[in-house]
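Just one chain follows, in the form predicted alone, and it is written as structure tokens.
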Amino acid sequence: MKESSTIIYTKANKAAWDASAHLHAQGRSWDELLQAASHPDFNVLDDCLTATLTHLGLAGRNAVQIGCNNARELLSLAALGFKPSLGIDQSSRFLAQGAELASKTKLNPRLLEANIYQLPTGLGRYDLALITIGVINWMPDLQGFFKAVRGLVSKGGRLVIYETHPILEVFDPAGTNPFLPEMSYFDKSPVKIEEAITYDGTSGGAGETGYWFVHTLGDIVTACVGNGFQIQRLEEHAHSNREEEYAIYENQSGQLPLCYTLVAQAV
């Protein structure tokens, strides 16, 4: 049988992913990031997110983390009273890294390792199902994904998107207008991503080729609404929470929105 473009391309991403892994587990910031673990307070979440998710109320109730890399952020929901219960990634490297980073903490989470597309039976319904910074970008069928995030929460419980706004996909903070869009923002294309993937700016090298969809914010909130989901805040914001580069964003007097907190309830 012929693969539908949607595993096609989450294969690529996976092997994108686990080729880069090995370069998010060395180093002063790991060594860093292992010592923190390790503190009963450990807590890697923004400011803006930290609020977000404490005015929810949901303290002591279950949380899964969609595309929760090594577990950084599901391991940080301790800190704020949430039950962080599962993490769901495609890249079983980064979830080593997770299971490491818990024995710091002393955390149990269960760390799967599965493609959102085809999720297996049994994972349960959680409270709370948080979605960060990149995860939607990798995913080349919003209806597919939102549909598979539903059947993960509770009917009342929440759903957290703290993202990157995608009207920054039109620009390039590397080229020689940074401020001149340089795509679509329509454009539906996949982007292909050839370098091994960082979070710091810096190259690291050749990598696997991977795909980046850029989805606008009306077809995410679509995607969401048609899936089981009421939108209860849709926040947009003028602080950057990607890649350093993107900082030259901030702070202008003619103002792009820089990221977005989205908050829904299961219906």
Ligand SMILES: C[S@@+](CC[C@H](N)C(=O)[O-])C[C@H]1O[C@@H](n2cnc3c(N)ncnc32)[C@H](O)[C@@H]1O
The other form holds:
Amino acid sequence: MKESSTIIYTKANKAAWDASAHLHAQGRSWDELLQAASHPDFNVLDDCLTATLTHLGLAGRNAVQIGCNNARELLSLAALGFKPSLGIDQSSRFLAQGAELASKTKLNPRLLEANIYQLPTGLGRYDLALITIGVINWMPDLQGFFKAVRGLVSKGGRLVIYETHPILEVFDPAGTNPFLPEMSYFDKSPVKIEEAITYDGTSGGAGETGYWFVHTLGDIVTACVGNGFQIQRLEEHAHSNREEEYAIYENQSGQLPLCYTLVAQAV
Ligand SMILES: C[S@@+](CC[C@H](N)C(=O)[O-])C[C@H]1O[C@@H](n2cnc3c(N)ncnc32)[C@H](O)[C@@H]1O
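Moving from the form predicted alone, what structure would you give for the form predicted in complex with the named molecule?
Next comes the full complex, and the chain you just saw is listed first.
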């Protein structure tokens, strides 16, 4: 059977993430993360996301993270009173790092290697589904994505998204004028990523080609409510939660929104 474009793009993205994984499990920051994970109050989540999650009143409930990467955020949920039960990611190499991190804790979440568009059946339902920084732009199809996410959440359970703001996609922080829009907010064509994926602005050299998709905030909200969620809060923030190079957009007199929190209830 012919593969859909969604599967073709997401397979390429899996290869891109797997090929970059070794760059994230080396050096001082990885050693410090392993060491920090052994503390019972281990929490890498920033103050903004920590406040959102603690105010949900879901302490003691189970949680799934979609696009959990090396599970550092999933494991952090324990310090906020959640049961980090399931982490889903299609990169086996990042999940192997997640297993190493988990081994430093007293936690034993299931770390499942799966493409969100091809989830196995019988994964159960969770009171909290968490999606954070840098997941949604790897998704070619928002409707299919939110449908899959809804299938993981119990009725009445919450979805929390803490993501980078799509308006940032029109700017290039490394461009000649980083404040000048360089591409259309409405351009739906996939953006080829050919460099290895790093978070700290350093070049990891050439990587496997991955595909990045720009979704407007309107498209994200529409796909969310169209797939069984009722939005309870959508807040845009003036701080940046993405790579260090985006810090130049903070503290401006003409301030852009730099990230957002969306809290929705499964209906
Ligand atoms: C930027 S990382 C998330 C990082 C995380 N927010 C953190 O700070 O630790 C995005 C993750 O989404 C995963 N991913 C991308 N597309 C996916 C898909 N179709 N199914 C499952 N996981 C996917 C990637 O493998 C990667 O680990």
